[in-house]
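Read the single chain below, which is given as structure tokens and is the form predicted on its own.
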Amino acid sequence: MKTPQKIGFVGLGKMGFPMARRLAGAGFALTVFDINRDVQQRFVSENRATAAGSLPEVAQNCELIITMLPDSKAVRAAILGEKTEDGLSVSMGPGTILVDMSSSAPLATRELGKQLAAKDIEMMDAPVSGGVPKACNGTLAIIVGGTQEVLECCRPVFEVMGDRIFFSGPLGSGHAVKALNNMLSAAGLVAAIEMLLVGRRFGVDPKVMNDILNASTGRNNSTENKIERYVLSRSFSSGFSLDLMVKDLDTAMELSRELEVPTIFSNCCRELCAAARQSLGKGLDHTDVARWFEGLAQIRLGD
């Protein structure tokens, strides 16, 4: 198999827009598409890259279609089609590589993968992990879920966009890792502000105690690259929301419960994180979920 040189990029979000721009820096026949036209248009104005109109326009004459989008919802809608709009399938032939890297329910792609290869169509998931620096300075960490054969003809793309690659297993299984990990993301984010938090009442500053556990044992990615930077900070900017962190946390336990794997720490975690962003309300960063935990302990972490 030839490694796809016309491309179609379904999701110009904050992920989606710096992952597409690479691919057009990088020189492939590019195609867009977003609900939101204005940035859809922002986009092909910065960048060497054609507009579609529709969906099935972006499939026409593209190789390889990725989608970028919030959830396994609207990547079955964009593909599949909904109520009277037609989806990329409609104009997708056989031969044609669907890579959802989107981070979406691994049973729903496994089922959705079935009903794209009764059209011969090959469908890989390809979810990534860095956030937004990272899509913008193409070292993403994206896990693949397919066969290893088409992951091979489209590594030069994925290799545009991250420079660590892995290979998951069956198709599903790069999106259930995704959820997995970020699970695992959640906890060590949610434990470092309950620590922090005891360690502000009891008089420590949070930085000086930040630096302390980023040199011992119970350093992780949010006391590394989020407390100080995000939280501490006040700006709570990381660029990934507390809804979609949600909708990950979702995705693993509904992961586990169809696997029959008792969860009961993640679980907790996932409560938590919910009931922060009820609390809080929508549209706001992961990482404000330390404004929660300090509203619970009367005790405000950065200045």
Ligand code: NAD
Given for the second form:
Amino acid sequence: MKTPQKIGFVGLGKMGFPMARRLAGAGFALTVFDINRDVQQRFVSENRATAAGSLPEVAQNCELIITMLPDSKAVRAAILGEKTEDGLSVSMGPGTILVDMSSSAPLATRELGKQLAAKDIEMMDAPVSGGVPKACNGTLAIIVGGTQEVLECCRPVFEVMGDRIFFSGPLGSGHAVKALNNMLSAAGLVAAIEMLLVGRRFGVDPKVMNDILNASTGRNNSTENKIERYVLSRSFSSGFSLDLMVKDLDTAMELSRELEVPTIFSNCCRELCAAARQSLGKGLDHTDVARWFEGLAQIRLGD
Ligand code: NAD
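Mind sharing the form predicted together with nicotinamide-adenine-dinucleotide? What's above is the form predicted on its own.
Full assembly next; the chain just shown is listed first.
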């Protein structure tokens, strides 16, 4: 199998925009689509890429199509179409490869993969970890589910966007690992916020305490990369939304229920984050969750 050169990219959001920009910069022939036409227009005015007028138009001329959309529902709609709108699959020929790089639900991915296989379309899941800064400089971790053969043929494409590419197993396994990782990451964030609030009430400066955690066994990705930068600074600007984080926690909990593995602690974390989102409202950064815990404790971590 040869590495595809004509690539369609659907979803130019906070992550998709810089990922697609790297593909355009690497010389792939890129066709892009986003339902937000302003963002699509901005992309083609800043990069060497063609704007498609519709989803079927993306697929007409591409050997590989990448989706980077909010969730499985959006991915399914973009591929299979909805109500009056045709999707990508209408014009995807046999042998086309579809790679879903969104953080989607693994069971839905498996189902979609079966439907596409019936049309001789190869599907892979390749969710990413690392956030907006790593999407910008091409250092994402990419977790690939599917077949080794298709991974090897797409590897040069992945290597433009990420510097660690993992094969996790059959289709859907990348999405499973990604959701489970994000559950663990959220648990680290919530635990750090709670402990910093206790420390603050005792009279310890949160910045000093966070520095101590980072030199101690309690450190995690949030203490190292999020607390000072986004919470203590009050910028709450990581680029990963609270809405998407709660979606990922729902995905992880659905999977644990489906597989009948008890996850009582994780479920508690999911409930807290979902309550925070309910109370704070939509459209916020995931680090805004700290403000909800501050409200419960009636203490602020930053000025
Ligand atoms: P986003 O909301 O910023 O972007 C989603 C984009 O998809 C938007 O531009 C939207 O207009 C577009 N879109 C929605 N439905 C569409 C459709 N049917 N057809 C075409 N375009 C459509 O989200 P994001 O932060 O870029 O995240 C994308 C995915 O990556 C999510 O699954 C998220 O969980 C995951 N992710 C995000 C981060 C992060 O730090 N933001 C990190 C890793 C993974």
